[in-house]
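Taking the form predicted alone, here's one chain by itself in structure tokens.
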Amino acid sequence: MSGQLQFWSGVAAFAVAGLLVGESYLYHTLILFFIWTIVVVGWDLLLGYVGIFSFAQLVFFAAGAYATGMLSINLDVPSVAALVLGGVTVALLGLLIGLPCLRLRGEYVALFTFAVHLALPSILIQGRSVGTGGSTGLMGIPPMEVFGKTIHTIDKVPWYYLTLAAAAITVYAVYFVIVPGRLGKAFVMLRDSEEFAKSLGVNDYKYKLIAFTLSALMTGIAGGLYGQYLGVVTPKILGNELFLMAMLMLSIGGLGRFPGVILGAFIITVGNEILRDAGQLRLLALGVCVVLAILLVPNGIIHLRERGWGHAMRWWKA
């Protein structure tokens, strides 16, 4: 099945779902899932397809859940505007990270990009004076409203929708625009063998500065919908727990091949809820599925099928 097909027909069966879901903690779940999906295709696009090993997408999703939050609490702007500048302002952020960052090499970019991570939080804590609510948070971000109607956090369905095609749009534009245009050629190229793209005269610096921004813009949206479907948003974004289950998204979806992080954020997305009652133990669940992951599915299950796939082929032929 090409990728094209794969991506309309889960777009098809997902809105076929929204009608017939009917529980209101299985449209949350589906909900987060979108959210995550928008996450993790972003971290994708970095690193598997450009190769950056980057630890700043939290730091990103974090960012625009306060960005798209203070705007509408402190300054007034209408949500969709805000979840907007948000995003833009997220970008700016990437870009500013980017700049020196990204004239570092391999492990030095994920240790620069994880101290971000570390120094956010107390950054935020510190922020009372700027309005970020300090320890608190910020509390009662103003709900999405579309076209004149307010759509709150009880209200499942629209969020369930609204969120299902912000995910869609994503999936699209990284899988279907960025990576087969020259933009994608690029930065493959760059993944593969960074001295032989620079020798065809590829500005590697220029690439990689474009896809940290996008996958910031990207990610600070997800952030700020995050905020504004729950109402709230607290340092505690940037905790453990929501860093493993990125973290476990990536790895058990696999790198660089749609749909495989699309994979892993729906089966950790639902584990992780079917896991809410264990308490503290879930983070240890977390870390350990991590280290599964890594020992016996290191390129991710879409490698899996792809592989269990080819060997049906053959059997067949034979």
Second form
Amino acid sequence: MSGQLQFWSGVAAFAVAGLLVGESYLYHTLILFFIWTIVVVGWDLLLGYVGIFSFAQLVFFAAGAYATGMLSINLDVPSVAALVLGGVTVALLGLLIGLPCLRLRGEYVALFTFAVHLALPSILIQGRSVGTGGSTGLMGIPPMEVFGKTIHTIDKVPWYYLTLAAAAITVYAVYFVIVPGRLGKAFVMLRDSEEFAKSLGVNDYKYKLIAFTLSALMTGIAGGLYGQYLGVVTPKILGNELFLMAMLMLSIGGLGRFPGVILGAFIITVGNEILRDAGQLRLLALGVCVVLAILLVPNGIIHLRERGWGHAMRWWKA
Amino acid sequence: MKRFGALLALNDLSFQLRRSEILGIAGPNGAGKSTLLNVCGGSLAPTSGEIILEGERVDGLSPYQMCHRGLGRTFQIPQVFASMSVGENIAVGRMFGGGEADATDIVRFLIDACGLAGRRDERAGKVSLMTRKMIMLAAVLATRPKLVFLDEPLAGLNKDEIQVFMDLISRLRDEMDLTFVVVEHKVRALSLLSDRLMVIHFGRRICLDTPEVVVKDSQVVDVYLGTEFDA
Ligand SMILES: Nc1ncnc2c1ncn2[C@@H]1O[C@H](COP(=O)(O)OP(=O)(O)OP(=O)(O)O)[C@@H](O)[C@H]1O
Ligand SMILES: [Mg+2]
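Same protein, the form predicted together with its partner chain this time rather than the form predicted alone?
Full assembly next; the chain just shown is listed first.
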């Protein structure tokens, strides 16, 4: 099945499912899946296609939730405008984080971006004076308002379709517009052989900054939606649990190939809800899963089909 | 001049290129040949000195700018875009190389000239060494350079492949009006291919002349060729 066909049938299936689900809890799980889809697709663009080892993805997500929330709580910006402005703010943050990465080798990019991730919670906790809400975070982020209608957290069906639309637009833009186009070619060239790409006229700085900015933009908007949907955001958004979950989505799903990370996001959001009762053990289970996923399916399930199940099986037997 | 800390990798090395010539460069391992190409390709900035292309200074530009000025290069370790098809590898050279817009047919011409027509749809990561080198050459030429630096293009090839590659370079020089600088250890092949030959040693030029003269030069024989080379 071609990628386009897979995409449209997926969107159609979820659109129809939205009419049938009926169960609030299931809606909630799928809404989270749609939001996480945007996050991992943004990460896939940077890591899977450009080959930049950025671990600042949850920084963008958290910054989006905070920026959007702070704009509407502290400055009374209407919800849709706050979402857009929040996204733009995070895009600029992505550009800023991208700048030093231009001069760093891969492993140092990973260290630098992860350091930003580790530093952000304390900044948010210390930032009460600028309106971050300190360690309790932002309470009562105004809900989304479209066409004069307010969509509260409990309005699952509107949230379902809203986040489905946002995810569908992002996925389409990344895998069917950016990747096959000129940008995507430059990205893959830089990933496959940076030296060669540059010698063929690819402006490495320009394309890497574009990648950081685009990835941050979409992820920031996902964060904004997340905050508006839940109505709350705390520094815990940068905790180990969400980070491990996102890592797991990438490693189980597989980078640089539609619909790899999306499958990963689906498996993990659903799996996480199933494990909801396991409490503290869930974190441990997630960690073990990351390790197992990397060992058993080093390229993610998306690459199993072409290589057969041979690799995973060999590992199993060894 | 190029300095790495205390090491002078290129020391007072200067030369002029003539339009449409093939200049061969030889020299012992570590002589600074790849360093010279990295400086000319923009991967390294010279510590001092100038590079002038058609009257304009281009030293210190970044690699993509060098490419847009008409300076092409290949790498000692063959590079390709492994996840792309052979055809795409060459098409992206034209796409980003900043050549004229009317160069639509250049990709097809190069694919044919470099013997890649039958492999157009294969993944570039899976092809043989000779094919990798052909892809790298065709991609660079698709950027429409005026001047191309090749770093050990013949290394690892067998006798027949060397012949094919050398014939191709001569032919492309004529048909595309190119100037080539070819770094190579295979001096016998290089002296057949080149109009002039330069030998460098410890970053210094020790000889630059026609191949016939260079291979008889006593200093060249001393430091590089040894006595077994009789031309
Ligand atoms: N980035 C670098 N930093 C420090 N020293 C370097 C660097 N690159 C090259 N050198 C040194 O500069 C000298 C010239 O190296 P270069 O690679 O240019 O030699 P070469 O003539 O291409 O040799 P070969 O025939 O083995 O390819 C060597 O002594 C090498 O160790
Ligand atoms: Mg070399």
